[in-house]
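Just one chain follows, in the form predicted on its own, and it is written as structure tokens.
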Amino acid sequence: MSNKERIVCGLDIGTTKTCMLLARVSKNQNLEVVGTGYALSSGLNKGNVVDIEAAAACVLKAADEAELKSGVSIDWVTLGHSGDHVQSFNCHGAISIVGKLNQVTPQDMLQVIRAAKAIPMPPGRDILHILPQEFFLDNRGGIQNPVGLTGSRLDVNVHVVTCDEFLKQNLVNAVNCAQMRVRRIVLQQLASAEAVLTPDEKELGVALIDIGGGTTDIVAFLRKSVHHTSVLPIGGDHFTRDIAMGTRMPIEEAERIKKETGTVSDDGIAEDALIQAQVIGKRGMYGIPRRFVCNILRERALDVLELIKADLEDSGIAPHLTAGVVITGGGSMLDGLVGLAEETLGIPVRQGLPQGIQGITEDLSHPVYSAVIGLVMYGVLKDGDQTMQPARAGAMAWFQNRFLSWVSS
């Protein structure tokens, strides 16, 4: 590669799969996929590492495949993070403007965000992100960038995302054991949102629902700012286990049935339609009524959707979701889920596919890869210091690095 070329690496370590994506960054910040890696995950439960050696082996397998395809050695990664330990809240910060002519400077922006960040945290909790929502100058709101404006008092509303520091470190340790280092950690649903949401949706009000194997991750935008994030400890694996328990299938067989013939709608299914599957205690293949499996999946889907609905209503963001809901992640592929979600949530719902990056094959243009593609995009768009050449990190202007380090760490 030429000296001017930069490579970004996104790493999504999920409960069921581990994905890595390498992309080349052009001078005008366009991205082109140069390598991908994939491995079935082990050593994780609901997004949390429970076996570091097993998790590291999956990361290493995905990295080996990505390096072989791209010819690039991977040293640093932008890492996605989720888990039922992630918690968030909105808070406020304020400072007085005392500089020349009372004009707001970049340092004032850093200081007011620092003031919002100065909140007491329980022992064992880390701040993962501080995301500005809106600035106020002398009580005048609706300001996205106050630098250069004049006033005596600067306020900011921010969204704070926290996590368990030890569970986060376990994830980092798994990457380190795979002989790589973490440049930065990004909340999983923020990365997915970067890949699948449009600017208009973020402006009007939208909720992204990323249904993974072990968790369902939620983020809601309004006026292009994050107003709510949450993680529900339920995901696609629960659908699979429901089938396995209801029919006495092995887990792998239940997963196959879910993917190949699973649906949450019984429209068009004949009363006598059977699914041929292996069942524990039976020899050979055994016929199971397809409507029975459909009802299992539908009941679990309704449970998940009701939890999502309650979460959005409790946060206060539900009335502001003019652009509706976008669902992504592997769990969103379940047949009929979009229609059932519209019926249950009472607002428009669409499925989110990753976009905005060159070289995405048909295989990559899939909800399963929304997070890892978003991690690469997030790295370039949000923090130039995450981009790298094969041996050394890149750099940007001092203020951009300093400001972004405050709002996202």
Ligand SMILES: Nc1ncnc2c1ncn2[C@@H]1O[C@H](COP(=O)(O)OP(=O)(O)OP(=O)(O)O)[C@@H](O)[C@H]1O
Given for the second form:
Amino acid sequence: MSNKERIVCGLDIGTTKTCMLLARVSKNQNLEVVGTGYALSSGLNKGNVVDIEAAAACVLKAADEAELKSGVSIDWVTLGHSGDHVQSFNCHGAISIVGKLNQVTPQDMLQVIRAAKAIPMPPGRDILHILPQEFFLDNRGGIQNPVGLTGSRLDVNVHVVTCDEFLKQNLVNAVNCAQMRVRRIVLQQLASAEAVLTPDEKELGVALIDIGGGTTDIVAFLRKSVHHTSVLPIGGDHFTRDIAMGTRMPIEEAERIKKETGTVSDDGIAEDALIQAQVIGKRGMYGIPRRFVCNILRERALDVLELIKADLEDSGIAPHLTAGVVITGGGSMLDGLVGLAEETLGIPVRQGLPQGIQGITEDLSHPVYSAVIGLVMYGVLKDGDQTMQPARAGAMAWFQNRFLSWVSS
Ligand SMILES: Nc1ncnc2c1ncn2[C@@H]1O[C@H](COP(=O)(O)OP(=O)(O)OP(=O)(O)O)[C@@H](O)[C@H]1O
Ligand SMILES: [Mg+2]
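Having gone through the form predicted on its own, I am curious about the other one (the form predicted together with the ligand); can you provide its structure?
Once more the chain from above appears, this time first in line as the rest of the complex follows.
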């Protein structure tokens, strides 16, 4: 592989699995998978690191595998982040345009965004993203890029995502312990959205729900910009634990049963159907009514879906979701969930698989990989080409591109 080729690396340290994806970036910014690495996670709880050494060991295992498969050594990663400490809000900033000919400059854009984020931040919180939604020039809205336009007052609406600085640092430390550095941290659902949603869905209004093992991560788009993000501290592992507790199965067995025979659909389960499973305190396999197990899953699914519904309604975005809801993440694999979500939320729901990179094998085309594939895409799209230098004639355009990618990071 030539040294001049640019390789990007996405790292998703999830509650249940840690995975890494390396992709080659072509001159026209197309991506091609060159290596992947996978490890079962440990040292995490609900998206947060609770044991640095254990988490670092998983990162190292995934990195070793990715390096071996690709023959590339990994220095920098784009890292996904989630957890119930993540909070977000929408806010607004305004400035006067006083320069020559009243034309908006990139510096004005920077300043108006600074004005929007100049709100008192509680100690211990870091800003993860500031995502511009819409600019207004003299109260005329619908502007995505006001640079070069003329006016006297510039306003911006932004979506701000914050997180606990120490919990974020713990995640970075785990990566550093595995001898890699973090180029950028991206909220997980933003990464998943990059890999799963279509531009039309983002324009019309859509919510992406990434149901992981420990958390359910939500992001809603309208007119191509982010209007709502949140993290619910509940995920697929709660379904497994419910089965384990309700039937006294070992957790591993409950996980197997959930994946192999679980459904949240009401139909098609014979009254007398039995599941053969190990049960704590019994020898060999034991027959458990399938209807009983599936009712446990259905009850939990209804709870989670009601929480999602309340979250979307409370944020005010629900009436604007013309393109409905897209579910992804491993939790979206639960049989019957798409149908139940449609019934409960009352809008169209589809399952989202990751797309947009060449060389995605059948194995990788799976909802558990939405975040890591999106992290690679996010890294490339928002970072730009790092070998690019500002040409004199195009210096302004270069600055503008870099600036736009920075403010939307
Ligand atoms: N076929 C399946 N049926 C039901 N659940 C499934 C299936 N496959 C995976 N899951 C569940 O998906 C969850 C893991 O999903 P995922 O890999 O997206 O989580 P994660 O990224 O590690 O966690 P998080 O994003 O919460 O930190 C587990 O709870 C697992 O049981
Ligand atoms: Mg995840």
